[in-house]
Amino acid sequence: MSTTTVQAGNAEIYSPLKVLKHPDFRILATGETPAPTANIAAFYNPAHEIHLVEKPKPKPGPGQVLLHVRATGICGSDVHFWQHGRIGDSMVVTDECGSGHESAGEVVEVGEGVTQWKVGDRVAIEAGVPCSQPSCDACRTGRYNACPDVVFFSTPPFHGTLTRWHLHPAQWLHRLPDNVSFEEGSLCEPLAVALAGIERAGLRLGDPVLICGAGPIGLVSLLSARAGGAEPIVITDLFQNRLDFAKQLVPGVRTVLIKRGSTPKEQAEEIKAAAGGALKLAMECTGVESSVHTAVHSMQFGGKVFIIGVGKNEQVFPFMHLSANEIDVSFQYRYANQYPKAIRLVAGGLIDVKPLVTHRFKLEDAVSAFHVAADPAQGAIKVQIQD
């Protein structure tokens, strides 16, 4: 008789359940110490609390690699998740749900069967892992960020990587070289976010460029829109104090305050003046309509407006100025084929990402290190935390 074995999917690898029923996982007091050795996390849930757990340490099957998680960066979505829960219809937060997706660490266990990493190496961790079926038309011609059976680790239900052992399959690491620190290469990726949304958009050596939101990914838009000779650059943002970084980061930028109050017409007026003239692309980092128009009336005739930022459902466009002006308006989601570019940009200095770490929290302290990426007064561009 014969028999079929059927391989698990990564769905079933990584099932939150598998934590979550565990008789090892805990929710920590208010105040607990954990233990130096314990396999802590910050997790969030529907009731929009924010705190640490217990979780057990895992064991690498074949394929995979039990990884020490040294840096993490809080995402603006981290932050949604726990205080909205949720981000449109299809991730919502609906049980405990570790957070986290920016992330580098070491390896300190290898699988069955894994022969390109060893204990001690240094990798950054890239947290989208696609089904790689060659059924899967996504993952077969190289969109695999479009792969409907995507395990994105800190998109619920899936678990994140802010946490101190996380499992992980072993081809989705990169190798981080000597001179590339866990602390840049966790920030790899909102670097592959900017990155992803620079070759889309097709961006030219000398091509004057917009940038809207002066927040970590346009920041790293910025960097990014520079390295790859962009000129001028001007950005935008509605608090002086993150143009003034943008400028400490990019001193060649010029910036333009949005004034509460003023119409994207003068707004765009304003960028205008500064750039010499209308532009030729728009790095949307925001998604608030508004400055997605204001962008728009800052174009050229045949221009782009690339839309990273992430906003409402539905929104109005000036249709007839974009016909009449030729102006072409593309979206990105996610990223694919970014991390090696990424870590050689880093690697090589074409990209300088550390000044962008503005606050430093140990692990244990990770729910104070979201109430501060939370709060805008507290000036911070990116929180990262480390172990």
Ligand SMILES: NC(=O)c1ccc[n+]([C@@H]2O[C@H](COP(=O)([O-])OP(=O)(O)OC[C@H]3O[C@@H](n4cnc5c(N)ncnc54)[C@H](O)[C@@H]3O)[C@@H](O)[C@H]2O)c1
Given for the second form:
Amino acid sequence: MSTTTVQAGNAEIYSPLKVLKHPDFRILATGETPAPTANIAAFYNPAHEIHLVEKPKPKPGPGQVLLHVRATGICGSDVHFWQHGRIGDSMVVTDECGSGHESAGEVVEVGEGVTQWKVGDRVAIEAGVPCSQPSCDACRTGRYNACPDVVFFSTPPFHGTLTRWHLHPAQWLHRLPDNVSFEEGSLCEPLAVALAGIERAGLRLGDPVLICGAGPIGLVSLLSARAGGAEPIVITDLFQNRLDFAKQLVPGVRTVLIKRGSTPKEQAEEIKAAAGGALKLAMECTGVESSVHTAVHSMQFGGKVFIIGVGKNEQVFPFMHLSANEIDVSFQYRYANQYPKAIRLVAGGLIDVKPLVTHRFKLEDAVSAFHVAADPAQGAIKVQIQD
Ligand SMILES: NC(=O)c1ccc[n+]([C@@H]2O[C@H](COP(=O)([O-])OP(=O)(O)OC[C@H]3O[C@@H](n4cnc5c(N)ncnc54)[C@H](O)[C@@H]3O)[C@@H](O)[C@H]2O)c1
Ligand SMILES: OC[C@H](O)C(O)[C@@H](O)CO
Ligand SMILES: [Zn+2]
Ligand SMILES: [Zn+2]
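Okay, that's the form predicted on its own, but what's the structure of the form predicted together with this ligand?
Full complex below, order starting with the chain above.
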């Protein structure tokens, strides 16, 4: 009989992390050099500050694994929580909160009953840990991204994985093959977002696809659409340097620069001209209302606009055009069951996420890393923190 099942609910498993407050952690003084093994982390707070803190090194309880986090990517949502203090109405920074949810690491200690992991194993860390209780419909039916009790690291009130020593339930880790680096393992998180979208959008071989936005999510969607056999693929952005990056990543992609002041219908005409006709599917990776409209007007009859981007709480949409053209609109909320697939695609060489990393920092320099990630002039795509 397996004893690895964690009996406690998520609140019990994570309450020590969730309620970790002063004086359980200490904000480092500016210029202070932490000890090389200190459990430092980058925290944001409601005053829009970002700083290093030192927290205790946790001990794994039953069913838990202690990890040395070796690579973490900074996500746009980390920057958003820092600078704007909220995403929508439900995710609000009300206290000090640890950043980071795109991580991979190494097992350094296992708790009681953990049989599937041993010290030295290399893993991608699933960023959202659902409750896994049989009474939870979302968990029981496999759509665990809908779990109301999910602990999503770095979304308040849960501290993030951008730290040195991180505690995680054994079941929510994914083994990295030898040919997948920690850096690639951490990139499996944004890749999981794109793969969830591609799967639910029903992309098929030879589909003409539009990708709106050439940020990290648009770019992993581009890599995924290419691996899935989309042709042609058109990608848009407001910035030529982002389109140039996309073209380097996938040379066959067709790029359309979105000019501020042009209308969605005008933009759609340019997109259709680049594709040689209307497209079947749009992966919308900006969340910007005008970009959604552009996507809608670029679709053929029966097409689909699949929205991964998040944006304003209320947006209007071209109701009658959608209706008269049977264009579906769908959305994605995080992901479920995507990490194993992401790792297989990277290990098998079908998706190469390595070029996305433009900047690397040491954990001690995490605050500088955030400043680079947040400054468009730096031209960063994915900023990584490694330890
Ligand atoms: N649904 C989810 O679960 C999920 C998960 C992760 C990220 N996201 C969201 O996905 C979106 C993309 O994430 P990212 O990290 O790539 O963000 P990002 O801000 O780095 O990239 C967005 C890109 O869109 C471009 N853009 C803005 N307005 C545009 C327009 N009108 N037309 C074309 N391009 C335009 C920007 O220039 C930028 O390059 C964000 O809204 C993010 O919050 C959603
Ligand atoms: O990669 C996952 C996303 O960043 C999260 O959904 C975040 O935006 C809110 O928790
Ligand atoms: Zn993210
Ligand atoms: Zn659940």
